[in-house]
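One chain is shown next in structure tokens, namely the form predicted on its own.
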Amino acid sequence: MKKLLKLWVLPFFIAVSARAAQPAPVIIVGGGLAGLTAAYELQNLGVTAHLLEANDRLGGRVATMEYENGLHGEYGMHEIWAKDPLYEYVQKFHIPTTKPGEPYSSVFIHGKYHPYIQDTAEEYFAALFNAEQRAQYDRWLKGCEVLYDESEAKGLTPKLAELQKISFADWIKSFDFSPKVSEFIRLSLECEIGADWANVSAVYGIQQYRVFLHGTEKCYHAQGGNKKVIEALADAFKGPRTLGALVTRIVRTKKADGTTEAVVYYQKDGVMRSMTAQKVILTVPYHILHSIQLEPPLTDTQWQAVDAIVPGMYQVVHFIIDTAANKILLIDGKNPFPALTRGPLGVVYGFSDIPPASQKEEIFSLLIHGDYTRTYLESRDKMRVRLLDEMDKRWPGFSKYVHATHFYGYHPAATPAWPAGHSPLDATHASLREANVGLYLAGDYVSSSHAEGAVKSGRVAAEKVAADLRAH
């Protein structure tokens, strides 16, 4: 019986051992912007990392959908802002982009359409606001610039700490603006944060209004789709990567000499595998952190920071439409999109460029955000009917030009947001940027939101890991 047992145990042990990957200095969990940035920057610092990604593609929430008819549309990150560190990689890798765009958009305010088809923002505001309304907005914008600069230079000052206690909505109400000015600010902010302005702190709202400050910030799109940025980063990173690897457990230990060791367990092809490293950079979205066993766990303060975050929610809809629809969408031959609405349509992105006359179809996009995204529990057919009805109310006859509809969503959260009492500047949230027994967190929620926060946190994590490896 003992001999028989040995015959069974030995082959099983060999099989398990063969499945364990060779040790790597650093393991990066997550192949989105934060993970790819960390991997690339570690490589530049002379450190090789092994990248583990749960999906069958890299890029996370930077995603471009291609259709059989040669069309493509973004269903993740739309804009690449000029001051985002991501744009530095666009320039470094010589990625062709579209012409720079303005942050301001057409708006629907109190049922009236205010299209942005003027040649300059000055002309647009002259048509949108009267003199007093424009003065109110300009005064507030200058004050917002001062507060934003203060947050960047000094962090959470006493003045900003007071603003952190209240919601962005209550802060705006304190100015007693014209309803039109307040609604314009609300529309401009909520599409950036994916949440109601009453659900975020004034400090976080100020940070997210950055693209409208100091003369506004230009935005770009990669020609051929923003996935080109991911492809360039992935090509530049020469280290090993494993796709389809769902990480479920990360166990770290600290040795007597001060070094750390981590074992990362992941599922791939129906098999639980493991990989060892000295350090781990965990870049999954904040709402997925709870699904991974962390041993030892995050500190109580770190969990408090994570649990304080509220979801910014988005859902993208692509209508494939007949280009003949442009006769009801364009204004004097000009493209008025994007258009901001407060309602089920969210941001009517429309199309980025007017297609050539020879093109028969085009992608027309919606970016639904906030509470209206909670309809993910509703049937897509019902949603499609309601959205087309809403489009017909604003652009009569739109629905008859629609050939197909495609939905793309992130559940339960697309981006992080911070409620009253919290912001990325407070001490609790700063704990997320501290190492935890060889574990480093990275992702938009660690720094701010969107691509900017993801890239910044990936860079910082890479620098800290490289420094710690040199020290030991």
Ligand SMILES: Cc1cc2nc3c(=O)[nH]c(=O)nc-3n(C[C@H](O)[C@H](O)[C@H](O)COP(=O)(O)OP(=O)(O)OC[C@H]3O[C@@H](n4cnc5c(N)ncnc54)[C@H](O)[C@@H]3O)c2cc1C
Second form
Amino acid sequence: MKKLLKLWVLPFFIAVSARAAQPAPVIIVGGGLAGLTAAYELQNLGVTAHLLEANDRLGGRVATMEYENGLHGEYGMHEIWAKDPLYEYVQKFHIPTTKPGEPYSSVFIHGKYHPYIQDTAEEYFAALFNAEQRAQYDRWLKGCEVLYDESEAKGLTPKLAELQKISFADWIKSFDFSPKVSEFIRLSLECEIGADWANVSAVYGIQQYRVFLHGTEKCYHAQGGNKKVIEALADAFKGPRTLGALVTRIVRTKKADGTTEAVVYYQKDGVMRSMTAQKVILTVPYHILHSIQLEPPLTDTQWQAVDAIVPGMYQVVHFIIDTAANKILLIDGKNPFPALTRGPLGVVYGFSDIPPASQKEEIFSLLIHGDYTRTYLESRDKMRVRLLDEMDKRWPGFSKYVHATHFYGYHPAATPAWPAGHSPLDATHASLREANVGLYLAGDYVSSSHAEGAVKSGRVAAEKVAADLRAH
Ligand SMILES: Cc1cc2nc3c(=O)[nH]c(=O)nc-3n(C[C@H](O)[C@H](O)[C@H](O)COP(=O)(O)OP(=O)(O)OC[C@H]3O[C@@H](n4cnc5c(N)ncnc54)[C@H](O)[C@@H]3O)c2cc1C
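Same protein, the form predicted in complex with the named molecule this time rather than the form predicted on its own?
Below, the chain from earlier opens the complete complex, with every other chain and molecule after it.
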């Protein structure tokens, strides 16, 4: 009987393995959030994709470093915002998170420390602003909400098109706010975008102020590090993947029957190889598009859209510190971090949770952003001395507690940003969302920036590819 069963099952296995040997109809280049989202969503739509990733790990700019002493720290994406589509996956895959955080942070304004240790944002603002400053900020926030909602509902309306012409800095200056209110808005925005407020359009700034609008958004961190989100997505995607595959060339042709064929060339283990599919979703960061040979090339409008993007720059520093430092860092036993500074320290993230008394060491991190990351050519030894000096100025004695320092640099562009005259809402930019002879772009520069843009664009690309495959 057993023998009979085996004979009956055999043809089934042959059929399955013959099907498994079929090349996937879609190749996804890049295994960051956009690539993994596209792969997973295509699978949900019944389409198999083969993922090619240059690195020996998945996740791209979502990256958690684990240290020998059991500590870990993010050196890529820090916050997962409640309204980001990424948070839907956190819920769907039941990924445990730490206690949710608030978007508002402690700030250093004109040299003075305003720690956020109050129980509510209301009490924090009461301590930070006087009545007139508070009224200015609230009025502006309300106006910002109206403009943000308009951009979401209708895209680039005539009013928003006018605003897109000027920088966020010039827009805020036009209100003639108290310097403290302007500086607060500036600090809150610049750490989100990784760029100087003068270098981005008012429209892009409004889009990125989202987390402070409509009563503020909570932010989440995966327990054990945000790489847990990548692991969950990578597990949920059952299709084939090749790591250590650096794609250098993508050649597509359109056939007479309207279908497309793409040959993707990649280097692996020092050998140039190729793989064929019908469609390709390319999810590399915008500044890497230039280093891949695309035949046919992107359209002129698509290149104009890419070339208009300016870099949002980040550099992450992890200090491994003695937890005894908490006596100079905590205020009344409360955690005042993150603290926003304008200067070489950027966002002093500190630690998200106060460690238990039994713990001897903790990670204390900085997210340096914008022009202050331009010191990437400076020696790390010099930079460490300068940063510790800055930390000591604000928290005297901090450097005594530092056991080790680790730097994580992103050059030239950690996130995309849009200067005056541009935004992800304009027609030039919309061209990036159009298929180009079997090639579909996805990534955090295609529809908007950060994890939100990466996940959104990965989903949209998956839907388009599935629909186009069905059509032909
Ligand atoms: C320090 C830092 C902090 C951040 N903080 C936040 C935050 O708090 N909240 C938030 O929402 N966002 C944050 N971001 C932004 C967010 O991490 C990114 O926007 C998002 O992860 C981008 O995903 P992606 O898939 O578009 O690109 P990537 O993650 O860059 O993925 C692209 C992948 O393509 C691969 N690749 C590149 N070239 C090739 C090639 N030639 N062949 C094959 N593969 C290739 C890369 O190795 C990479 O894995 C932060 C980013 C950084 C750097």
